[in-house]
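Have a look below at one chain only, the form predicted alone, in structure tokens format.
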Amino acid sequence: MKKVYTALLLIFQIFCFAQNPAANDNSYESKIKRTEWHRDARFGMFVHFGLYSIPSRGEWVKSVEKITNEVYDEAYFKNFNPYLFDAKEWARTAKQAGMKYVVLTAKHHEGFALWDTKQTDYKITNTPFKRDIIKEYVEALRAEGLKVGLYFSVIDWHHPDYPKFKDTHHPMRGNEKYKDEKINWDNYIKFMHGQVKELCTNYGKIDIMWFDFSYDEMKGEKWKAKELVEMVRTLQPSIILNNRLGGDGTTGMEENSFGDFDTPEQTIPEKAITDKLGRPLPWESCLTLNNSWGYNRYDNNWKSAPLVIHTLVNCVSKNGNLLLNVGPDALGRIPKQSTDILAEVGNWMQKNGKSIFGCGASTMPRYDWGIFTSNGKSLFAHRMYPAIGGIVLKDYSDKVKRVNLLQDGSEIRYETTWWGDNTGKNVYINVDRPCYQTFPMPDKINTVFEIELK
């Protein structure tokens, strides 16, 4: 009977590929088409949540402190009860901040599953909390019109068949107890693929699968990545994938054929990411709000709202996205420091989101006062930094239709001659006193001028 089921499943998968030939197409054109909504969205929320929220020393605490399964589970698995978790509140927080999608750690490296997986007992429904967080999460996001992303670790420090003694990161690395341990790697791959299949089957449409991460020899076909990607794209034909099945995320998409977008971490590229032909590649920088991914009550090095906004603009000006992380505490609440920052970011986004959503790089240079983003016939000048002088667009006098203040649509007058330049070819916006009218900068974080082109 099992053989019959397997054969029927294979036939079904082949049928799905026939009906959706683009689902497994890794051409540049297909990646650009698949990521269209993602490149329009530009701003998303990353959520790191798991058992590690209880010790509150970061999501790598099990590895860093070399904690055994027995000690870890006794302290955290048996006591995990985030009874203040509210998926609707998480979704509202993201939406009010101006974010268009959310990516939640369905399973991090510790191996603990936030859904009712049938592959293991190491799951949230076997904790005092009992509820399936993934189910509530996807429903809450869809209700707010947000895209659904799931993070999945291909690493698992809890599974008995994951390598230990010689592994670079495993909590039991170098532990003589595991020096001669025999493991069944095929069994682990079957388990790991089975969990991914559940996430792609049981929760409706998934928009992003965010795999993490590859290292040393643990990459590519070590994960049976081709087979894994084919399964995911069969079950979720329009899903987009990051690039970490083939590398750690810093190697770029050209070194593997599995991802749709690049994932620089805790940094912003110096310029737009392109392929060998100079064509722009989709990318998304993932960044923490303090210095930690998982909840860390000792880490109060919070990034300010102005820094977050400037970083977002910087990403968009280079054709990239910003995926900004929050780490809920052990009770399931996003820390107040995070929500306060996000609320301030959201206030700015409500007035200036047009300069972010659907925007990308412009041909304009970068200036001391700030940078440009663009969308079609609109240029957006982001005056973010104190500077002497105004905004100058060289050889643009015959191209500009009008200039307005983005936050309220009010007219901004400009000149085509200024201080010795009588050519009439340039556009001058004196932001301190435009055309002799007093005009204090209305937004201390980032005043945006929309320049409509003819």
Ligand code: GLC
The other form holds:
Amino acid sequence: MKKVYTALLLIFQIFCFAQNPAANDNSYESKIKRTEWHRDARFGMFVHFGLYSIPSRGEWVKSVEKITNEVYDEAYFKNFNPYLFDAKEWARTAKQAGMKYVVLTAKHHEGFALWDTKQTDYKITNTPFKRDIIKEYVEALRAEGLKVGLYFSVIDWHHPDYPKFKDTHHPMRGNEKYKDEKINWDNYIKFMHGQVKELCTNYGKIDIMWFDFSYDEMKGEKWKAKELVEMVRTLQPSIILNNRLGGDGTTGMEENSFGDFDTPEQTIPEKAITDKLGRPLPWESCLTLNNSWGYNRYDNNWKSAPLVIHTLVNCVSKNGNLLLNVGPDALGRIPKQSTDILAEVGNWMQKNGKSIFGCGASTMPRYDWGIFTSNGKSLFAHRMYPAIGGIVLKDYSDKVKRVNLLQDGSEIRYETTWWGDNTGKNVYINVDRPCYQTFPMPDKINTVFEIELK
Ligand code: GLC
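Show the form predicted in complex with the named molecule, please, because up to now only the form predicted alone has appeared in this conversation.
Next comes the full complex, this chain leading.
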């Protein structure tokens, strides 16, 4: 009987493997295959939400101000009650902005779990709020057709078995009381892996696990990363992972390391990210809308909608994604300043999404007036900055089928001869001549010209 069972199990495992050959495979080809939807999606929402929304001084407040568990929990854990939280509202906000996925901090460095974890009492269901936010969140996202991402901090400033004295970041790093403290690291790893297992088991299909972060010797195998990743990929065969568990190298993106995509933070890479062989690597820049990830009412340095749109186009033109952050307040609401910006971005995306979704780098240079994205069938000229002169496509006269204004599909006329050039080889789109077509630019932020190719 036991033999029959073992044989059946083996057949089942072979079947699962055949369904998903890439599951535990970190080759370049598997990463490219796994990340296909993510690379098409291009635009996602990051949500930083936790106890730290109450102090409103960013998610690092416990470390920066060296706050003890007792003080932190008395002030924030005991009072956490975001009674205006509405997962559907968050999902709608993301969707209307043109985003295709969301990544929420299931647990940040403070160690507080937004779900009903069985590994600790330090969880949302033990606060006055009581509800399991992760459950409501995954359901609301799926209802809107958005992909589900979870951020998980492998660092934990609440757990008794996490190193404290002389750790680089722990709130108690300077507290002599912890100098000779004995901790049980294996116990911490068991706990941490246990939490990840719950997230990968109890909430249906998870599309992204966004681990954060590694530092000093706290990286790679210190986290038992190999085992962790294997567990995650076994439970969620098509999940994609970021690169912050840190491999034995530095970024976790090296051949055969765990990361499916790179994660530049608060910056846009100069050019498309590639591996040593020059092959493009998937990447996603994460960016705050003001200067803070977690809610910070003192921080009013908001980015404008045009800056967000230009940044998104910039990412896409280099084969990358933009993960744009919001930090809901202590009542669970995404700040009005953020939703206003996102609404404006969404308005542009609604008309011009075709130049973003499923698009990537083109072979065209960058110009004073802006940049190109491409989906292989069309080139999209993003006219973003005031500049003199039209759009010139060198050696393109044989390649162009038609040109249109993306926002309404109307015809844009072009020529193949122009001032001093009678070769007939080049294409000139006279964007700013009133008698021709569009003057002034119909979209002040970014007017997109679609050049359909033969
Ligand atoms: C950093 C910070 C963290 C933030 C993250 C976003 O790693 O520790 O607070 O969540 O970046 O990328």
